[in-house]
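Shown here is one chain on its own, the form predicted on its own, set out as structure tokens.
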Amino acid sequence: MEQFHHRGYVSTDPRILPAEGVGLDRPADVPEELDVLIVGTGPAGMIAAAQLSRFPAIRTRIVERMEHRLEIGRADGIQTRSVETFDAFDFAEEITAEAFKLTAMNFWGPDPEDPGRIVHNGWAPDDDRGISEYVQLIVNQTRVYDYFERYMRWSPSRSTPDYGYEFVAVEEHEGEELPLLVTLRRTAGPDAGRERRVRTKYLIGADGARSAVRRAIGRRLVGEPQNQAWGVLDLLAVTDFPDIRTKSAIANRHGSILVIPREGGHLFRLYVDMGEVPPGGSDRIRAMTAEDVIAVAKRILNPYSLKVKEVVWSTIYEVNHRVADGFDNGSERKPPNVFIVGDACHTHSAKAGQGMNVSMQDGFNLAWKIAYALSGLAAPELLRTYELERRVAAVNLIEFDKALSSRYAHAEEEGTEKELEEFYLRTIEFAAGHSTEYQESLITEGPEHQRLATGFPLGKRFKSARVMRRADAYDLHLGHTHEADGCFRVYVFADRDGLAADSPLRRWADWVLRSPESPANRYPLRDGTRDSAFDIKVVYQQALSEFAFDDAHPLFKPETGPYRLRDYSKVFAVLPEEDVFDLRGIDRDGAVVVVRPDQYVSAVLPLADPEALGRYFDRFMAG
């Protein structure tokens, strides 16, 4: 966030937006009335009230039958495409100076000599490919929450939780302006048990893995037991493991382990196999306490010892791997107004650190579309696209953990010892949540201009490189330009001659600028200008010292603010070492790529074609 300072210098933080629409007199309770009810404050939900708490006249509201905050929190591993998300809520740099950051793993396996010990087999980086320009993270979730809860405070409508509240049912009655009927109950203070009705327009069901919400629209989770069983300490030890501040996996004839250390040098986690269940023997597991974990992970680290200081957390859990047979409540006749996210839509293990990530693109992936058909931005048909998208990633999670749970917990079998390894090494990209690939549909182009920038593959997150910003010389990333605003960004790679009068890029800017087709000034958002919408970047093939700021095309210098001031953040020279239309193979006669505002390519398109941007809106925006 770099534009601030509208009305002259303020110095209070400058990411606290003004408050505006509901943000001015925003009711203590729940109103009576509303656009969007998320039930839960998971990963999944908090989300979706942070993006939507960018739109100040949706009137959203965010409830959790808990009284109070989450405290300690279950998960912990943050891979790279979550900390390029929370870069677009403005916290990625805080939140990553605070966990802890892991670079490398290692495994260990049985000593052939004596398989009751363990010996080190090797080690590798976790990401030696360039897949992300961030590091993958171990923070308590608590602390992503509170980022989240944040950033909702300090947007426009000052939106924040409401504790104690659960859901109890839902009503559609078709027709009306706010169709859904939703019951909810009070679980603190002295009106506990007092049921209340409120009416809402959408309703996002972020209540986990037994989600009320999905029984109520008769949904269901589909899926096996693996049989497995693991414990989970978080612990405070002293041991003389070589490796327990980098990540390991560790298997010999008593099982196998996964260590996780933790934020601020001390703290670790274990992950560790405790058998399998048999038939009937769930109760049997539910009833073993962190003592029987311990024993189990002290037979496994042997040589290396393990005294227990203090168990900070600790549960014990059997893998389930489910996937709902349905993310809304649509139909052929109508499109969805009731959604599940997060764990009451796919259950799985912990241990490949997915949870909450995958959680979070939900959430992100429904909010903005929402926003966009409360708006009248778009048809409601845009919502089809969540459960069009979000399936099939639940679907290939599902199996990515199946086939990493397996090699787990068969890691201490005679010869299997280097399969997790190269398992790892060989699907690296996906565990760090970079292998989503949208297919084509109403909101991402078919492969027909792919060829015009090879790197930026279509319904893949953008991946980000670096430029230089040619107003003030700041040699930045542009990924890092794409805010969690709601808008869409049109990034425009000029061609050879993008500076002169008759190039086509300047044709394109004009077409954008003036023709009344041009979305830009067909579908405002919110406030009626052009970049209410749409945030349209220009990067140039010359270097910074080849041209000047002025010689850009006046689209890309809009004015902004309530004096309006002229906008030097859309200009970019390359990098000559670092040129991005090498990187990212870039045609030199220029491309325009469109980025949703989740963060992933929607469109590839010609420069030499602007009506081309016209026909891909059109599909799905109203105006």
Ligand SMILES: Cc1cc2nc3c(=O)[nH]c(=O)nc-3n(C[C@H](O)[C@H](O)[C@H](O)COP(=O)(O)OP(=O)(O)OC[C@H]3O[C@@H](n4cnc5c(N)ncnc54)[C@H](O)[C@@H]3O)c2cc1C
Given for the second form:
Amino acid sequence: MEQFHHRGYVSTDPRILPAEGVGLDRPADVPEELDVLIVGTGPAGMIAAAQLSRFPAIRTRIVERMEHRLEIGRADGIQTRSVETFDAFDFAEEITAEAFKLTAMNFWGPDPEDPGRIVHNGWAPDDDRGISEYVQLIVNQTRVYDYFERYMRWSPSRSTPDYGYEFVAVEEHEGEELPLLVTLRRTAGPDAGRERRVRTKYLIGADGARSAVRRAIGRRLVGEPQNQAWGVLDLLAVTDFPDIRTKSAIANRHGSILVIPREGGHLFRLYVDMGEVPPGGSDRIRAMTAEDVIAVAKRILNPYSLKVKEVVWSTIYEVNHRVADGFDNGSERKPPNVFIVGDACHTHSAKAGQGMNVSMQDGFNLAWKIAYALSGLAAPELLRTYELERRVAAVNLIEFDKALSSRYAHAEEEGTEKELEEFYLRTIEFAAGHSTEYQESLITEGPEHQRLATGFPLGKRFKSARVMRRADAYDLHLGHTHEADGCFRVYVFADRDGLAADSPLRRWADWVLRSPESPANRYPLRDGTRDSAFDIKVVYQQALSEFAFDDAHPLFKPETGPYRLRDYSKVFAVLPEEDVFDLRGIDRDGAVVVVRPDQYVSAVLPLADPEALGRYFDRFMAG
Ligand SMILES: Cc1cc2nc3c(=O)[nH]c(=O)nc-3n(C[C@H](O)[C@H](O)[C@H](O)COP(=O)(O)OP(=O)(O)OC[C@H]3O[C@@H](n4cnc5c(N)ncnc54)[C@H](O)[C@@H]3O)c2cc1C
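And the form predicted together with the ligand, for comparison with the form predicted on its own?
Below is the entire complex, every chain and molecule, led by the chain shown above.
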């Protein structure tokens, strides 16, 4: 978190924001009238709820049919894209501290002398290209929920999940202020089984692969089963397999295993190939036990031993590759008001470690758009971009997963040892979650000015770089100043004479500060928790010693809070040894990079044309 004490001295944990709006008198039970109802406390639902909790004027509730928090999760692989996202929710460092840090992959294949035994074939670092400043993590998915839950509880809305409520049905009454009439059923407590009705403006189905919300809006998952079964074991065990504490792909003529070391130093997960499922063979799969999976694992690990002390969690699943035929209930006539996110829209195998990660990006993509539509900051047409953007991401994920799954499934075949390794290295950026590239749309500018900042590709996530905060000489990652507060970031990279009285930067900043056409003046403050819908920061080309904080244009030194204190957080110098202009291909005549609330680059604009910023926001913002 960047700032506190600006509304007066805070003696408690400064991450607990003052309650506002719905947080002041939040009803203990789900009220009858809402703005947003989220169904399901999986990763997709929790991130959406956490983002919306920063909008205390919006009545949001998240319901879950389980009676309490999930205790043992399924997903455990966290991509660096997700860790970047966690940074915006203020828990990247904490979760990294407790997680297993995944830095490398080992490859084991059949011994040419005896294909029933395994030998070490090679090793590859996970990110030797600096794809992200973060490292991939392995941690139980429930810990991710815990951090989101804390973020919600500490937000101005004081939100918490409502456990013991099952979504049953939704009816739409067009033209009414709260057009969606949702039936919920209590699943726990003295009134278990009782139904109740809730009216809401928006409904988000984050209710997993068997989504009832998806069925309710007449959408269905389309695609093929892969007829491949996998066993998953979370084990506490003693083994002499040498790479049990690194991620390892293992194959011999008995099948293949993926080893995932887990947090805490002892636990590890095995994904074990249980072979092809014949048509109609699902019953055989369902009848398999953890002991069956362990027996196969022992054969594949030959000549190494595996002595299981405790099976902490296990499951057997069949791989299905499916994408929903629609992600919302929108039509040409009307923008959507019911959405599905996460596994409700896409299902695939678990080994690529994608499900939780992609699901969170669905929720993050959608939540700010709903908040903007509800608070009148944007027209509801903005909501159409959710399906437009996330459907492409889902289809790409399925294609990637099909290719990866088939390589794992055939890894034991002779002559294929190198294929999996090569595929792994080729697709590291995708696997880490950084290949998403939103196409030109209402909210993503065309490539006209991309050459001004080639290292910030349009539609891709903002790839952070280090800079020096001028006021306190603090060396930090620019991207880490992006909070999940629903604001757009406008990063202004100054021209070489940016400090001079008549520089393009000065003229740009004068226009943004003073013109009635400037987005900073056209779009009013949203609520009491922020000073602006925009967070505008400047990076000068000069080093720390070459200018003073006071030399910066007044636009970048705004007053904040009731005392109108000066905001010292928006002015940066370059680090001479790691100049962001060189690292990210920024034109020395300057550039303006606009980043959406969910951290994706949405516009690259010239400093010489300040009105371009106004034209960009006028496309979807509502004055
Ligand atoms: C064995 C296994 C391992 C996996 N490993 C990984 C991994 O390493 N990395 C990764 O990224 N992904 C992994 N995944 C996938 C990952 O778990 C899912 O993709 C992810 O949890 C999907 O998130 P979600 O929020 O869409 O749905 P879910 O996590 O399925 O959450 C849906 C929630 O909705 C609730 N719900 C359902 N119906 C209703 C209803 N009618 N009313 C109210 N509540 C309802 C459910 O109880 C549940 O809490 C794995 C999956 C499996 C099975």
